[in-house]
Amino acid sequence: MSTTTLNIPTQSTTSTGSNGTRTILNYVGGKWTEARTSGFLPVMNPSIGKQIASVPLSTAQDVDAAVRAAQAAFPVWSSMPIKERVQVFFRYKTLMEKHAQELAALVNEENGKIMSEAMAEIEKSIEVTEFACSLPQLIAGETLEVSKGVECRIDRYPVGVVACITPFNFPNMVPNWTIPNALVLGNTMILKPSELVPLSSLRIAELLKEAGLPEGVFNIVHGGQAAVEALCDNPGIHALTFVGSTKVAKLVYIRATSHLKRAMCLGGAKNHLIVLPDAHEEMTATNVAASMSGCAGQRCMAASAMVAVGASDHIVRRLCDEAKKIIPGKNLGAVISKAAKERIERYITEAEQQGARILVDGRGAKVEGKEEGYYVGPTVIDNVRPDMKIAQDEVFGPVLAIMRAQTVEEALKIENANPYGNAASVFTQSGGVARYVAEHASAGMIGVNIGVPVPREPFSFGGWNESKFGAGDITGKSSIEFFTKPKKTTTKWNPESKVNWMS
């Protein structure tokens, strides 16, 4: 099958096969290299259901090569003063701003989200890079005279070679959750992007090189399970981050830590929005509709469950009106694959068969001119019981399951019974109720009258319970602890000082 695309990065990042399909290359030691494999997967444009490239299923040998390149680059990069390292990322931020439209177009092409959402993703990448540029001020060494003539000092050092495994839903943003902080702090890195969306990572590598990042500091290995397992197992890698489903996050965390690596693995979510009758009707309806449908519901911060407390039918009706304004192909993007579309629609059908009421039905969505695209329309389902699969599983589509409760305590019981803990929100005009829910909801990120409570830098991103495995958070100030190790130095120069137990 012959395919072309305007948005694939420069020719050096791909090779052209005998059938005309462009095959994506790994990026190792500053050079684009072919993977040592005969296995490839198609890269699809989900908006039109067409292949745009092929991605290699790299082997453990490919991972070894990337690790050696990162190891070779580490001594010089890590010994460079942080004030010098950060200059690369000032330039990288400027380049992302310059090429923002192009980067968003890549996300749109390989992921299927609409351009405004793709641009928002790039803007968040720019924000986290801006935070990384502040790290020299945040990790200045601490010094204290603990006794007369005795000084204690703490300095932070990079952990070494780190690996970053990222998902399909944010091809640019999630890699940039880790790249700027990890590299500014002196580590070298291997990125394994999702095999479904490998294109954005190629352009990231090009921009980092243009910004002046030395060869080998940043490397890319494409692939699937074998590449992930090799990253977990390789003794040359000292820390690993992962973002994906909870099932895989658990497996990756166990495997990586069994090889004595630091690991932080972010999993799935089932975020609950608790809606009180006194909530502002328009604000609540528009926020909930946007939260459940943004990025086609393919984000771990999406509202997938709503608990309507008491007499809240007026808000549900307004929510349905807002949901009907969300049109596939216009202000709603595609889901990632045909299999994802079929899975999401099965959840809706099963809920209906179990007695739930479909208020807005997104099954069978088609977009004119993109009939082969993978679209699911916004779907609102009422009278969902907490024991239904659609109330328990992460559907990862533009689907909202509405459950009913008579009291805030009953709503919190439903929320806290779910095993995840990324986010929870409450919609109310009562400050006391809002505070009560914020204190009692079992989630790491809380929203009050906000459907997607993602913290802004320098506040860090990370959930609780089975939404995260490992200590700390992946962004913000909390990431400093993960990507560095402290060195404590105690010094005494003057022998005349009085000696006590501290000296």
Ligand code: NAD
Given for the second form:
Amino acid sequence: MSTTTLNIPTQSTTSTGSNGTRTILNYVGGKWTEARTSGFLPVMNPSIGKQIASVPLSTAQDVDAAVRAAQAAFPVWSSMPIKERVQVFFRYKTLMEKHAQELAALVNEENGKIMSEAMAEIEKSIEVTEFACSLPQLIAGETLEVSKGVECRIDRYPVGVVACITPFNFPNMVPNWTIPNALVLGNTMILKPSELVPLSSLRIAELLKEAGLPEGVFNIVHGGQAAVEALCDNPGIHALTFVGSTKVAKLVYIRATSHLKRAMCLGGAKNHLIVLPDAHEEMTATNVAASMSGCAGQRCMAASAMVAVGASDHIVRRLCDEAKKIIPGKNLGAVISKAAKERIERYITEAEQQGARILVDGRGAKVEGKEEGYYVGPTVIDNVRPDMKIAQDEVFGPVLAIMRAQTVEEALKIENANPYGNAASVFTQSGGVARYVAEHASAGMIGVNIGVPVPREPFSFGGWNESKFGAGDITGKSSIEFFTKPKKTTTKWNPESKVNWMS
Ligand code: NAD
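Having seen the form predicted on its own, could you give me the form predicted together with the named molecule?
Next comes the full complex, and the chain you just saw is listed first.
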């Protein structure tokens, strides 16, 4: 397998192997450290199908070393006033802005999404960091005189060492969903990035260091299943967040909570868009096309199923016109791997064999000059039945399955029957219908005439049903609950006040 030059990050974050491949290092206690393992995986650039680095499959020993570093850093970091801790993140935000282009290029290189999408990811990382910078205002405690001379107050304490396990589709943004909030709130952290996209995390660590984060507050352990299981099992870790597929989210949630950890595990999705015949044709078609194809359909907020209600053929036709304007290698990036490309194309073929109609066919896409890249073109499939696999499974590619319904009730029945619940959207010009669908769709994030209804800060991110295990949401105010524990102090200084039933 040939290798290409990895332009970023800096040399210190990797070591050079005997075959010239750069091997990524763990980041433990502020030092770049070789993993104690003999297992490595290639890191590929999906746009060109070439290896760009190797990632170690760290062991429980590596996790243990990171936990010890995070534990050692915890007393000083957690006892620092939040108004001091937050200063690091004002600087981190400025550094992300300064290096935005370079951070986006790194996402593009390891994930395959196009530069404008990679840049949008960095912008979201900056936005969540802005939110973290407001945390001192949001967590100011509460006090109340609860009976004569007696005061109750609530203070929020960090949970301790937290672990954060992330997927391949947002190498910069998903780690940043938790890093700023968890650390500003006084926790120390171990990040386990996806082994498919480990490079962005290296630059995150470098920028946090440059921003003045003390050694050991943020650590990285690379790897796969074994590293994740060690994080679930390690008694030194108090809370764990996971973002990835539902199958793994369930396993991780069960394993982490069986070790009495606080856990929040976000899983996969099958987001339904309900389209009414009165919907604004152009707005609906462009929104739906962008939602199903953005980041090559590899978003947990992507539209992957559309229920067209009644006489909606005009919208389906317009949607196909829009989909045909999406060109692989131009305004559509690569999917993550050869295996992903094959899986997505298999789903399309199976649907066709079961009687669905392929209106726009993205199979066999090739990009000139990038013939080895993993591309799938935009695909629109009509006449899909709810019992087909293409309607039920998370395909995670630029593919839209269209089902037909006669009424809004029937459309909602289809949406409600899917086991996931990340997002659902309705496209209509009727406020009453929009309100009805928003109320009755079984999803945590609802869009009205919006194809990707990601709540912006300070609104929190999180789905329902099989799209999330654990209470609360991962970002926004909800993250305060997850990353802190409340201490309630009841005080009386005046001996002359009478003793009553509670104090
Ligand atoms: P994945 O579940 O394969 O991997 C996620 C993480 O789990 C990685 O760090 C990986 O190393 C680890 N992992 C993989 N198999 C494991 C196992 N058996 N035991 C323990 N750990 C394991 O997910 P992915 O393919 O990287 O990401 C895509 C998935 O993530 C999609 O399902 C997508 O919907 C989901 N996702 C969800 C959200 C959300 O907010 N709900 C956001 C982004 C992505």
